[in-house]
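To begin, one chain is listed below as structure tokens, in the form predicted on its own.
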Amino acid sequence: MNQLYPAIEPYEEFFLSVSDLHTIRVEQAGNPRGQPVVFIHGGPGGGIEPVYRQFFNPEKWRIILFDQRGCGKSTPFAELRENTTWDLVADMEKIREKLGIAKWAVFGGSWGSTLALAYSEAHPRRCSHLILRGIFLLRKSELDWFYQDGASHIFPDAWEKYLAPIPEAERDNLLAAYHRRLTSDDADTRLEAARAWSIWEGSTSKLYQSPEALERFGASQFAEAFARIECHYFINKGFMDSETQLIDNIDRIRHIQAVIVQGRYDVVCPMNTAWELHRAWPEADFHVIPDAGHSMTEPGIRSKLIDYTDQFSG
């Protein structure tokens, strides 16, 4: 089973102004003359973590990572204005152009898979490979499953804590109830809702719950950007023309060498979504990891992703 590559530090970090309001943080690691790959983090609102660099052979890959609008070290923090899927797609093009890259591999899991599909369908000639994990297409059925009724039946203990900030009278639409609180003028109200929202996701992301993950998801600063930006995207239906947009446009990327990796017991992004994408796009390699949930650091998912970063490195 593949292990992570040794930890490395970026060889470059810079801040890129992408609008009059937003500046995003970008870093490069690995081999400056290696094959370019852009890593798209989850959330939206999750920010980049050092471990993400370790999925790539640093001698072969030029690894580009960036904090999406409003999170990580990007500014302004937790900002919802001018923050849509298509703003992020445009940001990726600005990064690619600034770095002088003609074509790059695109790696994304969870929300990162959503943005990877949106970007590649908009700019298919700029993508050499796609590595997708924990597929999320941002459809109503997927949002209802995780935030209204579905995953709650598997994690009723964690679900109680998710429900706690919301009065009984508002629980018929939890997404809307959370949105009201996460956009409240009151800082305490926002933080209480943000921590409950974020810890719910942290509680369900792995086959075996991780105390370290819960601590990270529950940290106030991480939670505020993560919950606010996620809820903003979800209540706006990902700013898509239709909820089937990403599958409807799959012909645009059918020719790109790609892989889909999915945990069998992924509760955050259940396997049915990955299966539907696989059926629409059989040309992409498809792997179900039988003993994994949602997290990319679970052993089977980690190993399969590294199989493909090694294979696609040329």
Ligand code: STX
Given for the second form:
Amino acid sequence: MNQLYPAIEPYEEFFLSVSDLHTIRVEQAGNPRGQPVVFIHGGPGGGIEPVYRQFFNPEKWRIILFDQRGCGKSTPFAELRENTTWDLVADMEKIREKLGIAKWAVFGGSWGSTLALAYSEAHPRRCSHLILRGIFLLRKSELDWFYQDGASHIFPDAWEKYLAPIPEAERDNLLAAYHRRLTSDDADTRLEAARAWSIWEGSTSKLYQSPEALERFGASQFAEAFARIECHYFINKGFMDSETQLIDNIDRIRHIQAVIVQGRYDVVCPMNTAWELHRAWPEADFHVIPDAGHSMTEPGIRSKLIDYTDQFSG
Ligand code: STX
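Target state, the form predicted together with this ligand; input state, the form predicted on its own:
Time for the whole complex; same chain goes first.
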């Protein structure tokens, strides 16, 4: 089993103005002369955590991490205007150009895998490798599974708490009911909904739930950006042209060296999605971790991801 690399601090941090409205926080860590990799965090709205740097050998990799629009230390906080998949794809190009990088490896799990596919299909020549985990294609069936009827069968206890802020009369469309509350003018309404939404995801992300992880998801500041931004992207179907767009365009990235890592017991992003991606893209290495849920810190997932960051570092 591979362990995480030691905790490191970034060697550079800067704020990049990407529109009249948005400024995003970018950091670089590891070896300034190393092989570039961009880390795409989840949610959308999850922000960067220090542990994300520890998936890469700091002597080999130049690690670029950024808080996507509206979350982490990017500003304005929890802002939904000018916040779409294609804005984030354009932001990644601005970061890459600003840093003078011709090609970088792209690493993303969960929503990070969605954005990694959207980015690489738009800019395939900029991608040296793809490392994808907990595949999420933001299709209606995936959203229904997690936010309406599906995961509820496995976590009925956590589901009760997710339902609590929503009156029975509105429960036939929970995404819409949550969207109304998360975009309410009333701060208490927003916060109650944000915490319940976020805790639901935190409660279901690991094979063995940890109280520390749950605490983070319930923290008001984290929850408000995470829930608002996720719900905004999901009610807008990820701003995709079609449900099948990311799979239909696999030909654009088929030639790129890639790996898909998936936990067998991932309840947030169930394995059928990773399987469909694997069927459409058999050229990418594919690994199912038999004893893991969704989180990238699940031991088997962590270890397999590090196998690949080591391998791809040459
Ligand atoms: N959202 C899945 C996702 O991208 C449906 C995700 N789940 N948890 C996270 O991201 C964080 C670890 C970033 C909180």
